[in-house]
Each structure stands twice: as C-alpha cells, then as structure tokens.
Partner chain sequence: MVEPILTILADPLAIALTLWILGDIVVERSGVINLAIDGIITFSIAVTFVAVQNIGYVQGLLISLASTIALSLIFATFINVLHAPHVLTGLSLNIAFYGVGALIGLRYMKSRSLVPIGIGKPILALIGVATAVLTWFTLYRSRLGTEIRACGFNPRAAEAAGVRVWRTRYIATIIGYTLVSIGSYIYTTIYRSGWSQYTGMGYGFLAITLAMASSWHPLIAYPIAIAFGYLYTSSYALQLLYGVPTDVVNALPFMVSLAVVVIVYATPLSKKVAMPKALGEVYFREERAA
Amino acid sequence: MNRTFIRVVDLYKRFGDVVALDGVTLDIFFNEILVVLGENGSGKSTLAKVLYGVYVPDRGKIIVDGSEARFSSPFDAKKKGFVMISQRPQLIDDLSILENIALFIGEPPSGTLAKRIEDFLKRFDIGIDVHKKVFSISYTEKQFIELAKALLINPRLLIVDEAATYLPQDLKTKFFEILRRFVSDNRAVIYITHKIPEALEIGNRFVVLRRGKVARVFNGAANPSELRHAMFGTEEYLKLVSRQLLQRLSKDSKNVLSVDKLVVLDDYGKTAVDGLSIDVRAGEIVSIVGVAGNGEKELGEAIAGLRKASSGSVKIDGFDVTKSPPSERTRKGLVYIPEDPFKEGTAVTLSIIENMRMYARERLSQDVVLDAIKKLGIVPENPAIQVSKLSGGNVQKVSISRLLLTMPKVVVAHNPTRMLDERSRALVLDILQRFSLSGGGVLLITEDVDEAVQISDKVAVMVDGRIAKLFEGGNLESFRSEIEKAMVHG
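Chain structure, single chain, in the form predicted alone:
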C-alpha cells in the first residue's frame, strides 16, 4: 500500500488577472516518481515553485508527514528536505564547480567535498575538474552539477522541472537511473515535463493539470493517447507536422542565408564559433543540432548582429551584412528568434499587443493581434495582459509571434520550442514548414533531435564551434543514432 509523504490541499495562486493554480489537490507518495504534465500555462511550474517556497500560495495547505508546512522561501523548503532542479542550471558562472556546490549545501569548499563531487560524477562517466569555472563547462555538465548539488544535501523530495529534456539519450538514461535509485529509499520525485514519451519512460503515476486545475490522475499505467486527451482534449494537432520536403526545394533555389568561415568569440574571449560555414536556400529548412555550450548561441547572435564576428562573413539574400546592425539585417529580410524569450525575445514589462506591434514595427489592429494569439494558442487570450504574467511557454509564443506579423526571407530560430508543450510545438513547427513552403529559408538551431529530423532537409551537428557532420537526403530519422553520437563525440 502506498504511504502518503506529501498532501497538497486546495492550492490557489493568482498573479493579477491570471489564475495559475485553482484548487489543486493531490498526494505524493513515498518511493514514487510522480510526473506532472500539462499544456503551457496549466500551472506546472507554479506548483513546483510553491512546493519549493519560491511562491507563497494565496490559500491552501502543504502537509508533510501529516503536519502542515509553511514555506516562505526555498530555505524553508530545503529544511524540510525539498530541493528543485530547474531547466536552466542555477549556477554562478564566475565561481568554480566546487564553490557553487559548497555555497548551495552550506559547506566550505574543501578537498573532502571535492572528492565527494568527483565520486558522484564518475557514476555518470563524467570526469571533470571541480576547480574549473562554470562558464567553461558544457550545458550537459552543468545539468549534472545541478543534480550533484541537489543530491549531496541528501533531500527527501526532488522536484525536477524539465531538467533532463535536452540531455543526450545515453546521459538521460543515466539521469533516470539515479532518480529511480533515489526514490527507492523512502523518497519521492516530482518530475515535470512537456514530453509525453519522456513522462512514460520515467513515471510511476501521472497528474495532468489544465488551466490550473487537476484534470486527471493516472494511478499507474497510462498510454500516450490517454495523456494527450487529458492534456489537450484532442490528438488532431499531430497531423500538423508532416514531411513535405520533396515539394519544397527546386534545383535553382538561391541562398537566402550564407555563413562563410565565421569566427565568433564568447563573453569571456574564448573562440565559440570556429570557422563555421553553412548555407540555407529558399524553401529549405536546415537544422544545426548540438549539446548546449558548443557555440550555438554565439552563432545565432552573430547572424542576427547581436554579437560581433571576429572574421568571416554573413550574407542575407546575397547582401553582405557582416558589419551591419541588427536593424539593417531585419530590413534585408532576417527574423531572429532568440533562445531566451525573457531576456531577449520579449519586453516582459509590456503587454502582448505592445510586443507584437514592436515586432511588426507598425500599429496592428486588435483583430490581427487576436488572430496571432489564437493561432499560437497564447493563454490567456487577452492582448492587454503584461507578458511577465504569462507562463514560460506562453512568453515563448509571444516571441515566436513575429513570424506571423512580418514577411521575412529567412528565419534563424534558436530552440524555439524548448518551453512548449506538445501541441504548441506542433503548431510552431507547422508555421516553420509553411514558411519554407512559401519560399522562405529556415536555420533551426536546436538541441532537440526529434524536431530536427522531423522537419529538416539537412541536419548539421555542431561540436566545439564547428560543423562536425552534415546529414542530408532521404529520411533523416534513419540517421538519428549517428546524429546523437556525433553530438557527444564529434
């Protein structure tokens, strides 16, 4: 019989006009991995942050071991043995790995602690000098440092918020093995993900949230169709993304984007993009895949004009824009969708409609804005709402809306679906395909091999700032294992 570890009773949380949690009641048992699923804006991350003390609920109770617990900060939650691992590593770049972990667990950065960290990482076949500064390590290494940081304080509850979504499959498998061993010792994991296959791989039970409410609880086995219907009420969106590559390209298609021998430095003066060349033709989708930290971010920013190139060139529709500002590149037909919608993709203090008018550089009618909101499924459907009040996935959709409001020649999109649920992801990939079918070119920079092989004409693997391998022709799905291997080993 399952023993209840944590009971959440009638949790309610509002942010202005947005109700994020609306009477959520559920149980978390010992020795289980409870998966929480839901579409963007369903309340998943808000629930996690309430349990971790980031947010204080407006009403409701959190009962731990039979007694009510009140968390006003993550410090309070940690005292109860609750730790959260976020999608984005919460590390200080200018400190060493050892110093970051010491700061989190409240111990001095000693040789003994360094040995404990190194022993933990060896379980994942990750040999790394813990005295290295965090800025010098890869995204994958950062995510395992986060896991080590969490488990070294010996927690009772681990909240994992989309933290394994973009790990290579072999490392994800090891990550999951650690979680399974963790819960076997009278502990629990709350695992938040928007990927249904990932949920089914790791979960013991499943809770689906919709519009801040518990829509359904699966106490045991579930299948993909059941989860999709609980999350979205339909599976029709699966038909949106289909390979239409043969009809898209013509032999005389011209290059709408040409990157030639580009060299770009990162924020610390280290070479991030190392002589990279790639072309995108009209009507073509080219994906660059790679584990984060291999120069993808710097490449996108250099093409958009947000980062200076040390050498090499960038041409848009035949025009050399290497030394042009972002505004000139936009005029030549470039739309850039940055990875981080909060810092670079939107003005979070402005409303949805104000952001959309900024993208279009003109005064849009209310009807045009409402149509974009509807097409992208932005929730809530209120153009006057401030972007900062939206969920992460809906902020991302606002950033992506520029595709519907402009008429570019080439789109450079960096992880555009990272924060999106399955239906929203399908909508965005469908928009990219329709854009290419109309003659536009797409450079998709992504860590998601699934979407790369699903919609691309070519897939280039980026390692250490270079194109390590290029895959093209036929069904790219057949190259999946080779692509994933190249991402890790070059």
Second form
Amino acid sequence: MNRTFIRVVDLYKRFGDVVALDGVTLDIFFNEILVVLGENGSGKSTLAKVLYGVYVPDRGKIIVDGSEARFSSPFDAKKKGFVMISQRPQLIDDLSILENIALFIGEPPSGTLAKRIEDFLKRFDIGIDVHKKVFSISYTEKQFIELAKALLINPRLLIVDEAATYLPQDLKTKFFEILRRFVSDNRAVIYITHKIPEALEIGNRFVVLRRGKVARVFNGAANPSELRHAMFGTEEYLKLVSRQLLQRLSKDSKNVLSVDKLVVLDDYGKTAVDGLSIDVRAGEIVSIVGVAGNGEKELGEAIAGLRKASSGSVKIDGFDVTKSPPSERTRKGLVYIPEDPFKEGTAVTLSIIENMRMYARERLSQDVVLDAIKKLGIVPENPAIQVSKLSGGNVQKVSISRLLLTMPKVVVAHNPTRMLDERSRALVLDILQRFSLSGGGVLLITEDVDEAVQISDKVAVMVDGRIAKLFEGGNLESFRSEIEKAMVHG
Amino acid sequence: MVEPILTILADPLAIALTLWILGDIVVERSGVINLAIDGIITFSIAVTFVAVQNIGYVQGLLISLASTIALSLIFATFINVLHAPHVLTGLSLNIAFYGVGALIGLRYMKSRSLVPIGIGKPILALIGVATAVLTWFTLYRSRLGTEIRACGFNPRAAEAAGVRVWRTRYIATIIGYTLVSIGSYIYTTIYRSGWSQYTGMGYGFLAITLAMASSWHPLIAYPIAIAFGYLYTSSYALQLLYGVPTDVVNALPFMVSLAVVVIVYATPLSKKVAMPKALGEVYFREERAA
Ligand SMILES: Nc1ncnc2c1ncn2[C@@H]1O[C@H](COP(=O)(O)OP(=O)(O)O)[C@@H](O)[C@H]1O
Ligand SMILES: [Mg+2]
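With the form predicted alone already on screen, would you show the form predicted together with its partner chain?
In what comes next, the whole complex appears, and the chain from above leads the way.
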C-alpha cells in the first residue's frame, strides 16, 4: 500500500574535507509526511538542497516516478514539482511580497495575482498588504509567505527545512494542519527538524541522519528515547539540565544588571518596551519569556546599547551605562548574544577563530579557541573554517562562544538555543548554569518556556513591552501552564 | 511654448544619452557592474559610422546592433560563466574595445563625415519618452523585469525561487546593449554625423554615473538625461547670452547631476527605489547563504 514516489539512492556530497552526505539512501512514499531528524550539522539541509537542485550531488541518484531526475538548479526541481521552504526565508527583501511570489510562480506582478494571493492568505486568517516590501514584515509573516508561494504552484513534493520550527505555537498548529491536508492527495512532505516533540507530532515515518549517513529509519511509531539514541548515540546529556539552585550564591548578592523603567521604541517609532524594570543579581539566572513581537528584541538591544533608550536607565555592575556605546558596556562586563546568529551574531564571511578574536578583542591562544569549540560541540572542529560554511546550529554556537572567551559579569542572551539540537541546547544551558554558579548574572530572553523554567531562579512574562507577571522561588516547572497562559493573555 | 520644450526633449545628444543610461540600468539591475559600456559605446559608434558610410543606414543599424550585442556577450560570459571580477573585467575589456573600434574605424572610414539623418523632432522626442516608459514597464511590471531586479538584489535567493541567474543576466545584457547600440546609432547618424578616433569615449562612464544618480530607476533617469543633454548642448548659448565663465558652463551639467543625486538620496525617494544590492557580487551557485 506504500507506493514509492521518490527514491534517493546513495547520495554523496562533500564540501572541502567535510562530508555532508555520505551515501544516503531512502524512499519517500506518496501521501506521507516523512520526518528527517538529525543533530546540528548532520546533513539535513544538504539533503534538502540536493533534492531542490541547489546543490548537485557528487554521486548518487534521485529517482522520481521510476525514472532518474537530474537537477542542475531549483528551476529544474520546480519543473518536477519539488519545492523547498528553507530554514531561513529565501525572500528578496527589497521586492514586495507580490513581486516575490510572482517571481516564484513565474507570472508578472499583476493586480489579479495580488488579489489571488490575498484571497489565499485570508483562508489562513492572514491579512497583509501584499505590496509591502519584504524587509518590513516579521519572520513569521515571511515564513507564511514562503508557505503560501509554495502551495500556490501546487507542488508534488514539499520540503520543509526547519521552516515551521521557530513559529509561534498557534501558527505552527495551523501550518501542520495545512501540511496534513496537503499530503492527502498523492503528494508528499519531507519535514526536516532537530526537535523531537515536533517530529513526533507531525511525522508518519522518521529517518534519522547522523554525520551524513542514515542512522535509522522508523517505519511507523517511534519514541523519544529511541530517536535520541539514533540522533546522538546517547541520552546522557539530559542530565546536564537540572536545577542546581542550592549551590547558588546567597540571595543578597549585588545587582550586576539593573534595568529601570526602560522605554524603547521599535524601528517604526512605536513603543516596544514600555517602562520595564528588572534586576539580575550576581549568581542568578532570570528569564524573560514572551511571544515574539512583545518587545523582547528591543529590550535586548537597548541593554546592549544597540538601540537608544527613550527614557529609563540601564546599569551594569553598578555603573549607569544608559548613554554609553556598546563597547563601553562590554568593558563593564556585559556580553550580549543577539537573536539572529547570521545577521547579528557573527560575521559570516570570517572564520570561526576570526569571529572569536573579534569578540574577545585581544589575542586568543589556540587552546582557548579549541576549548570553546569543544565545550560547545561545534562541528567541524576546525577554527579556520569560514562561518558561512557551517550549518545553522553551528553558526549559533559560534555566536554563543563569546561568553566563554572573556570574563563577563552579566550575559544577556536572546533565544540562544533556538537553532540548536537537544544535545547542543543542553550544553549551552549547562554553560549558562556554570556561569551563574561562578557568580555571573544571566538574563535569558527566550520564547522557550521549557528552558526558562528548567534553569532560572525567576521567570518574568513579557507582554506588550511590560512585565505582566513574575514567577520565582520553589519549583518553577509547576508554574508552566500559568506562565504559558500569562504569555498569551497578559 | 511647445516648440522650445520639444526642442529640449528631441535633443539628439540627450536621446542618445537616455538610451545609454537606460541600457546601463537594465544591465546593472541584474547585478552586473557595467564598466565595459564605455569601450562598447566607443566601438559601436565606430562600427555604425563605417557601416553607414560603406553600406547604408538600415544595414548600418543592423550591423551595429549585431556587433554591439556580440561584444556585450563576451563581457557577460566573463562575468557569468568564468566568474571574473566585474570591475576588472569591465576595465580591461574597455581597453581592448577602444582599440578594436579605432582599428575598424580607421580601416574602413571613407571620409570624416556622413549625411545626417533628417528625423522629425516629435519622433525623436517620442523615442526618448517611449523607451524610458517601456524600460520602466519591463523592469517593474513584467515577469522578466522582476527576475532581472531579483538577480540584482540577491542572486542566491533568486536562484532559490527558480530563477536561472546566469541566463537572466545574459538576457538583461542583450536588452541593455540593444538600447546602447541604438543610442550609439542616434549619436552617430543624427547628433554627430562625423567620426574620429575614439569618438564617444567617456560617454559610457557618464551613463554609468547618471544611472547611479537616478538610483537605477528609468523614470528618474530620463529627466536627468534630458537636463544633462540640454545643459551640455546649450552651454555655448549660456556663455554668449549671460557671459557665464566657460569653466562654470562646462561644469554645469555635472553640478546638476550632483544636485539630482543629493535630492534623490536625501529624500524618501531613495527608500522607495532600492539600489541593486548585489551589484558587482561574483556569484557562484553552490556557496551557502544559510
Ligand atoms: N556550502 C557549504 N560549504 C562548506 N560546508 C558546508 C556547506 N554546506 C554544508 N556544509 C557542511 O556540511 C555539514 C552538514 O550541514 P547541513 O546539511 O547544513 O546540516 P544540518 O543537518 O544542520 O542542516 C556541516 O558540517 C556543514 O558545515
Ligand atoms: Mg539545517
């Protein structure tokens, strides 16, 4: 009853001395959502890009409906009905939504097309002016535009490369519904993710990639533990993230970060942070959780000095830095890890070691660099490799590495584990915990409630630029549902 | 009232300049720095001149078109297939093209001048306006134009959307140099009707500069070209009538262009007409972006 739609036979692709795909063979059936799982850098995106014609494999075949298909560009793949939605929206910022979609479906950007798109988006309750330039819309909107444009050409195979992973929960549910309906009609979806719960929620079958090879195929049911073993070869890392509150410094240590009645505007001049106050003491982890778009980004940037505060104050280690440039704040002991590792967290055209030297602003010995690479599990373990050649999760790790290179007093991190697989995420959370145990303060701005309740002393819920509720003490995990409620309803 | 305006709009130098700038805009909107344009214009003026002199006006136009496009394809091949750096390729090809143009001109020239084509002002003016509007329509309202601009903004994302970047850049080059060639034809047969070695040299760079000044937008480029042409050809009159010093008169067209650049970039207009960000980026398909 499982009719084969596509066979991938012995795909092999290497980049320099990194083998990204090392003989991958798998079948894709009609009417299924095939989940491809794997740790960061295991070759998932490379597989997706080969199937979409972005990369030409060094060896191996793609057989569609029984005959071999050769793609030398996405143009060819699209002709076969293959479409990919990628990890980062591949839209052209300076073109309008309409022009982007027109480009993709091969029509002039006409008024009738605009109408069709708007009708299409309305079916998903998304009302948006399609004449807006893409740079002015949010990440979530971009991903939905990507999905819309893919569905508008009626593809036979939809490859989703971590494109839904970072969407807010309600939209993700909607996205999943669309995918389920989509495959019912002699089509297929390849859904790529490194998140196990998400995989189990959407998948019919599961393929686990490890270091470019198919580690295991689950035809039907799978459980988290088996998936973890297939992905990482171990589950040990789960033990890393447990609360180590008791060993923390005494409660009356001094503030390393104080934010007082801070007001910050967004790019359009609207109030994004609205008189917010929060303190972080030495040895403390404070989380701010919120649904994206409630001022989290502006808050982080204002603390880092990348965005002007309209009023209020920011103190680092007792010094008022409200008017200081970012470099001054760094000198006072602040490390800021921005949300987007590609655009803000790294200089992608430089190598890993060059990025690290840039963060540290001093000579770094090879040992320190290699140690940071090890602690974060960056692959490949080669400091000279250009950051743009790393997989998404590993780029994020390079961005995080700055907190291991200097002796900061306080770390402000915005969604630092968003792109990381479970094990890397555990490593990073462990690093944050160790940092706080050694007397540092952490402000973790995150949309991941799990990590907030797992490692924090306090969890503040941010809604509309303000702290709507503060949870502290005892077992924060027990407040989880209350926290989630507060995130949505304030 | 109509007559003097028509005269300005039908100024053959301004029309030639309009076509050169528009041609350059189409090429650069696809992401290719078009420095070879100066050599190619010099070449196509020489070819037009000798072809018209030796064979005829219509044949001259066709020969000019064919040879200009052929040269531009050499340029495009260096960029798209051999992935050569744009600036270096443009500058070195220029030197070769100046030479080839001079060689052909000197070898086949019969006399230093030819009989200019008599063409009505309304028609000339119409050529200028219509080409500007058509170029705008193609770039901003057609499928091809959207693809061309996409390649100039972000070739990798364009490729991911199913655009074949190198093919699109070739097409943009052909369209652009068709306009350039017609511009050279108008320059040679209507405006100048004469030729000497290296006639036209420098106009390519002027076209690049003015295209940039317009932020690569056809409908902004057109008035710039007309104003520039007017000031350039009437500078002699200004001098006679108002006694403006020669140096100021000669600098005037350039100062006006500068003023336009300032106006375009200092007002919200520049936000609306985004420049081709990937201009000059050597594009390989397999390098990763994310
Ligand atoms: N264009 C490229 N150049 C060099 N190395 C690359 C390139 N694309 C991917 N790689 C490498 O191939 C491996 C697999 O990457 P990728 O497929 O992106 O992993 P992921 O499973 O996280 O999506 C990584 O080690 C990455 O560094
Ligand atoms: Mg990936």
